[in-house]
Structure formats: structure tokens, C-alpha cells
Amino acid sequence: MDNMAKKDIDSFQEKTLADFVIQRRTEPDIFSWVDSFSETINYLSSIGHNMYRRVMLSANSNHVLVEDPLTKKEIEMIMMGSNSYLGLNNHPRVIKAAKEAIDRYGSGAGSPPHFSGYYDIHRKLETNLAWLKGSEDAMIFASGYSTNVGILSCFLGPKDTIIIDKLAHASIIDGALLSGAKLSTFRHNDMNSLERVLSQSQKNTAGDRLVVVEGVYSMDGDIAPLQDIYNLTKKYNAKLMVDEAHATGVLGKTGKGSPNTSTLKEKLI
């Protein structure tokens, strides 16, 4: 805090993470930008207001042990930020299977799947996921983020158009940008807005059009009206991709996620 005293503390108090978005950089020097960010984060940590990168001391569950940023002591807190809705990361059968896998395969694949890092347990998982979703096949990625980025940047190109809900996850936006495709948005869960975008894009696209939505939106918990969305994509000869990260295991009578009808299963990516 001695160095902090030499700074204008008010300037730290007025800043949020939004001030450090690349587009808001006041000068082209990235080191200066990073230094300013570091000073702000250090100040927030010093007064106990930095809620990011909290140090966890126990398994992620409904109650967790966390290191207090000020006292460095262990405290128990209620977990409200986990995506492990079903608690599978702590299920005895999952833990047992993970231990057995480490004993047999080691702690890492040692290579990307397309070289020499594709194991029988990967294929078994893909087969089971395909069965769960009622699809022809499945491919696993290392994370949800890499899934959206990988799929969109692989399948779409400059001649195509990607149409996304305005509240779509950042990974969908990043994947769309990396693809080089034209990017359009429609108002959140607004079918009139989606139809306008589909109608307009129909005249201006040389390639394909892909509508991308989330089955359950991670930040708000809203559920997409998939049947209506599917009907519109079919009407305007577009295709549909659904991010089921927060719907799988949660929606549907057997936890299969958002697409509950055979017509939806036929056309979803």
C-alpha cells in the first residue's frame, strides 16, 4: 500500500474491468495498459473487493472453503458460481473412474487427438454422448469455449453468415469472428427480430447461414424457444446450432437437453 499511497486512489475506485477492454485503451502501449490494470486489481485486492480468481481450498460443491483475500485465512462460503449443476465432479463413481483412468493412462494424453492422443475412453464417451443426444455421432473438445470456437471457425467462412442471439456466450462470438463469416445478431429470444434478420440475410449471402443460440443462457437462465427458432431456420433455408452446455442433464424428462422432438434432432448441429 506504500506505492498505492503515491497514486491517486480515487482513480482506482472509479475503474471497473470494463475500462480494460482493448477497445477502450487510451494509448497503444500494451505494457502501460497492463500496468494500469495490475495497479487497479492490486488496489481492489488490498481492500477486499476483488472477486476474481479467488483461491479455492476444497472441491467445488454447494459449500466450499476459500482463502480470505485480506486475512489469508480459510473461510467456508456458499458456492453460487459453479456450472456443476448435478455435482458430478464430487460423485463417488466419477471420482473412482477418474482414479482408475489415471492408473491406466497416466495424467495426460500426451498428444492432440488427431495424432496419438485419442484413447478408447474418449471414443466411449463420444458414443455415450451421441446416444444421450440421439445423434449420429459426437466429438469431444477440451472445454465448452474450445468447442464453440472450433466448430464455428472450422465450418464457416467468408461467404457465410452467422446469426447469433445478442446474449450468446463470448465463445460463440469469438468463434464467429475467427471464422471470417459475416456476423449478424437478433434481439434476445425475439422471434420477430430473428425473422427480420433471416429475411434480410437471405438476399445478401453467397454462402450458407447458421443461426447459433444457447439452449439455456448461462448468464440469465433463459430458455430458448427452440421449436420456433427451428421453424424459422427451416422457413428461410438456414441451419441451426445449439449450445447445450447448460441444458444437458438439466432439461427434458431424462436430461437430454433442449431438443425434445425428433424434428429438432434431425437438423441441429
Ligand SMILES: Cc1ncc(COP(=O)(O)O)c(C=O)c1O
Contents of the next structure:
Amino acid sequence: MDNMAKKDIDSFQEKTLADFVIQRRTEPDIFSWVDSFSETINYLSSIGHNMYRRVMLSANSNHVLVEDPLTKKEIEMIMMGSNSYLGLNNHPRVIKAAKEAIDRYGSGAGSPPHFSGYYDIHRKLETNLAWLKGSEDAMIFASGYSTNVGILSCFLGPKDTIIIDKLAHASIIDGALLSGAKLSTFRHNDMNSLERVLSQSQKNTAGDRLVVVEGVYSMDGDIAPLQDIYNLTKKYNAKLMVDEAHATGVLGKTGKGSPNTSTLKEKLI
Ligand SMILES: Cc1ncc(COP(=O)(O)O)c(C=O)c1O
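With the form predicted on its own done, generate the form predicted together with this ligand in the same format.
First the chain shown before, then all remaining chains and molecules of the complex.
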């Protein structure tokens, strides 16, 4: 690292994870690809700028205790990367309920809920979530990633087309790829672009067409124009899926998230 030219240092600082993903596509040898990744991470760590896998020493809250990677000392930092917008992970009632659940059920279900690890508290949570969302029912998954991958790969197949916003989360893309459906994208929150893609896909899709957007986008925090998106999906006879990871608890008077289709329908009439 000591003899590193300034040009190399600048190029390290400008790199993002996406650069390595792209590089892998043209880099046939996994080990040399991994080496250049390690070099960058080591360099960023050596100047204290590596933001990945920082070791936290306290609950994830608006202030957190973190191990300083250079001095190994405990420092306090402001947390800007959490999705616990309401701080429920630290709420005394949630902590009490989690402790009681561990006392009663142990520390794990021993099986996925879809199989034989489905408890009364899972069902209660699903019922409450369905009530919150004003939906017929709900099904919980272990993570947002597994939700998108599970739903898309289960419901869609090679005859279908999945149309996603360009800024949609990677789990939506992975789910779409796993489904084997044709994948099309439209420009972020751009209704002209969505209409073009919907119109084209109507001609060349034998199966169903599903538009997938996010209620609130994770990176920029901007909101999807759901009423317009819903109108277009109706016009072109497509279906709509909304990832509410960052909208639930955040949008709406009571934190229900984006308006659901029944609310949108009512507004349309
Ligand atoms: C919009 C969106 N969907 C899905 C996910 C994946 O969620 P998880 O981290 O729970 O797997 C994320 C993660 O940040 C997200 O931002």
C-alpha cells in the first residue's frame, strides 16, 4: 500500500461494489477478481473509509457504538443506514415480547414456517399485518430478499414478463431472473417509459405481465406515483406488485404504507 501511486488511490476511492460486479463479467479468473476486491477493501480499511461490515457494539439505534477499525477503540457514530425507522427493534414492549417468546418457544423454530416451524405467534403476526395493510391475508418470510425471490419465482414463469423500475431492489431482479420470465425495465418513476414497455410487452408476451415497483425507493427515498402506475397497469391489462419495505410504518396517516389497490380503485371511480 505504501508505494501506491496517487492514480491507484483515486481509482480505489471512486470504486463502488457495482464496479466489482461488472468487472466479474469480464474477469474470467475468480481469484484475480477477488484479489483486486481485497486490495480495495484493505486500502479503504487502512484509511478508515470501509463502510462494509463495520463492527457495532450496541443496539442499532440513531446513535450506535462502533469499533474503530484503525484504533479498535469504541466510538459513537450517528446511524444513517438503518431501516428501523420507528426504532421498534429497541422498543421495550417488543423486547419484552421477544424475551417471552424465547422462553416459550426456544431460540429457533427448527424448520421454516412453510414446513413445520409455523407457530401461533407467526399466524397472529400475519393476521395483524393483513389488518394493517387492509388485505385479505398475509404471509411472512424471513427477510425481504426471500420474499421477493420466493414470490416472483413461484408465481411467474418463462411465458410471463416482469416489468421493473430501473431502481428496483436487487432482490426483485434476482427473483425475476430465477422465475425464468422475460425481464423488462422502465426508467425510474417515468410513466411514459412504463407505458412504452407495457404496450410493447402486450404484443410479445404469451403469459402474464407483472409490474414491480417500490412504494418508497430505498436509495433515494422517493415515492412511486402509484395511482398513475395502477392506471397504466389497468389500461394494459397487467398486474402490479409493490414492495413496501420502506413505506410500511412510514407513509400514510397511521403508517399503513402506500395506498393499497382497493384504495386506489376507490379513488379511480
Ligand atoms: C425495497 C427493498 N426490498 C427488499 C429488500 C431486502 O430486504 P432484506 O434486507 O430484509 O432481505 C430491501 C433491503 O434493503 C429493500 O430495500
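Positions refer to the first chain, counted from 1. By rigid core we mean the largest C-alpha set that fits within 1.5 Å across both forms. Since the model is a prediction, treat every value here as computed from it, not as a measurement.
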query	finding
Shift of E244 between the two forms at or above 2 Å (CA, core fit)	no
CA of S38, rigid core aligned, shift of 2 Å or more between the two forms	yes
